[in-house]
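Just the one chain here, the form predicted alone, laid out as structure tokens.
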Amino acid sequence: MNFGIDAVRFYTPGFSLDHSLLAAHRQIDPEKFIVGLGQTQMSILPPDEDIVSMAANAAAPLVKEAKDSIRLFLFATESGVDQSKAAGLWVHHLLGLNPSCRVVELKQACYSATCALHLATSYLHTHPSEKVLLIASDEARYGLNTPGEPTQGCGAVAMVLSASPRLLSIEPHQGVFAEHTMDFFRPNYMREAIVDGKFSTKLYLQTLSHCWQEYVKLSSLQFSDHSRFCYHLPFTKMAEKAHERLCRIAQVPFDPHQIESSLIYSRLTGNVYAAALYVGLSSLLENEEQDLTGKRIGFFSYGSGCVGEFFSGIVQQGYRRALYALDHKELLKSRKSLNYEEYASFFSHRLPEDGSEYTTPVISKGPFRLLGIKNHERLYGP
């Protein structure tokens, strides 16, 4: 029996910011962001919304049929809103989820995902009839005027893993490395992330070998085995460094049509930490113009810190039946392009930290969105 995705979608604020607007501001050219960064827009996060919002938003449609037999659910992020209960806990209530659900949260950088996504296919083998929802939500910050701040964004993916999945059959062999490093952190008194760029594009790298070195080894799968390959992306110039690294080791020539349909909207969002890689999934499936059914996928994750992995997955057959298309490119379409002024008031809110009561202005359309706090309690609703 096979284990792996049955459904994905994704949801992004409805507000973004041009890079060349981004740069005329900043003075810079506009070739630095785009060329170079290989990022358009980022989504950015309104007063209204956080990741409790935005999960619940990209869940709420893939629920609706497999509530009753959704019994695990894991939450994904490195923007979490508590210091002990779990975000995915405000997404149980909002959805409705069955009572008897386990919820827990994850963190690692944006590795965190990857790793719900092999502890779900390890307790679907023990309990095959359930279902497990798996949602990695964050906002990517860096700061106004920094050298990370065009790499900024947010969103969520949520997925719901099954036993004979619609989607993607996850293979049992991955190559993992981890190691103590300090390229990228986010001390608890700070709501902006610190990282060394150059360091961690290198570790990305070097973590990248090891794990494709670790997997080839346990899996006896080479380069060639493998049709399309979707990578972890801060941006999307770093998932082409990264299969031209790959490339270079496995002595073939470089492709870019075997990863270029997965940074397609990856380059309208911005960063998404956790979510990133599987919102390259959900772009590779939806805009290929090959039929993939069988073709096996190749999946390069990485959390800075560090912890990386490199796995794999098989595309099911009649999986476009299962996308969620329409939805996305109506979702990015949508969107409000934001002036600066705009943007910096956005990124410069904050919300209360005296446990003050406090009413959020209406900004987002929902259906979920932050309402305010109340004797320092977080509160959602439509």
Ligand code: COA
Given for the second form:
Amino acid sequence: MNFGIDAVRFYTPGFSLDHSLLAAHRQIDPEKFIVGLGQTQMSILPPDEDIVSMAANAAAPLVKEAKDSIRLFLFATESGVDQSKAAGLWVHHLLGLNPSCRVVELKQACYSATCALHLATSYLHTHPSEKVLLIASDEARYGLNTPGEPTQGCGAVAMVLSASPRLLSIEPHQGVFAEHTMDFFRPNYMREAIVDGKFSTKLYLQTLSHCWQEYVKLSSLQFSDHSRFCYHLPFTKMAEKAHERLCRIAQVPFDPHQIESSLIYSRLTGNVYAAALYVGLSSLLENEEQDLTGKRIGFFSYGSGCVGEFFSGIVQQGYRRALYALDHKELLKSRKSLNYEEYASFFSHRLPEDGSEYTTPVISKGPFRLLGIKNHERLYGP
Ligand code: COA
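Mind giving me the form predicted in complex with ligand COA, seeing as the form predicted alone was just shown?
First the chain shown before, then all remaining chains and molecules of the complex.
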């Protein structure tokens, strides 16, 4: 029996900023963002959304049929809204999930969803009749007029994991690497990450090399055994750099076709941290013209600080019937383009931190929104 991803659906809020507009405002050549970073738009979080509402919006249609069989729900994020309570508990309530369910939150920068994926597939070996819900939800914030600004974004990916999955079976060998580094971190008292972007890019590529070498040793697979590759996407140019590096290590010519379908959605959402690799998977499966049935996909997951992992999966027969391609394309197409002032106002919005009662303005179409705060308690609803 094989185990893996049965369904994947993502959500990103209904507001975006064009990189050409941001470049004009910052008096920078737009080609730096569009060609140099490979980004054309980024999703912007409105004041009445956060990781919880985005997660519920991503997962709602997925869990309809799986509710009773989900007894493990893993929530991966680095934008936590509480130091103690798992964000997943609000989602568990909003979606009316089975009370007989374990709910936990996992953190390690952009890597945590990958660890959650492997925890889930191991769990399914002993609980093959159950399903696992895995949601990665994040807002990438670097600050106005910082080098990281054009690599911001927000969104959530929800995945149902099961035995005999419809989309992708996860293979048993992984190459992993961990090292204490301070390339990117966010102390509890800060809303924006402290990042040394150039150092982080260098670590990403070094970690890829370590992980790949271990993966090849353990799996006995070679580069040519893989049809397509998905990389963690802080910005899409990073995947190009990563794939070039991997091709150099494997001594094969660089072929952009092996990654380009995985970059389409991320170019429009921007970085979604823990969810980014899986937005890439969604983009690949939904935009690749060639039938990928039976093909092996290589994945590289990287979380600053840092942990990396290279793993693989096999695309399942009939996978196209289980995709949410129309939903995703409509979602991205229907976003409202913000002007600079609207973007800056959304970005600067702050919720009260003194326990005072607050009702958020109705901006998001949801269906789930952050309604407000009362006695320090976050309130959500449709
Ligand atoms: N036309 C085309 N390309 C241009 C250009 C122009 N007019 N001007 C600059 N570029 C290219 C640069 O050559 C560079 O490409 P290269 O890296 O292939 O050489 C790219 O655009 C970015 O320019 P750079 O000057 O390096 O940008 P920056 O110093 O403003 O910052 C990051 C870029 C990625 C470091 C920054 O956005 C960041 O810190 N992001 C957040 C952290 C992150 O994403 N980390 C990645 C690992 S997870």
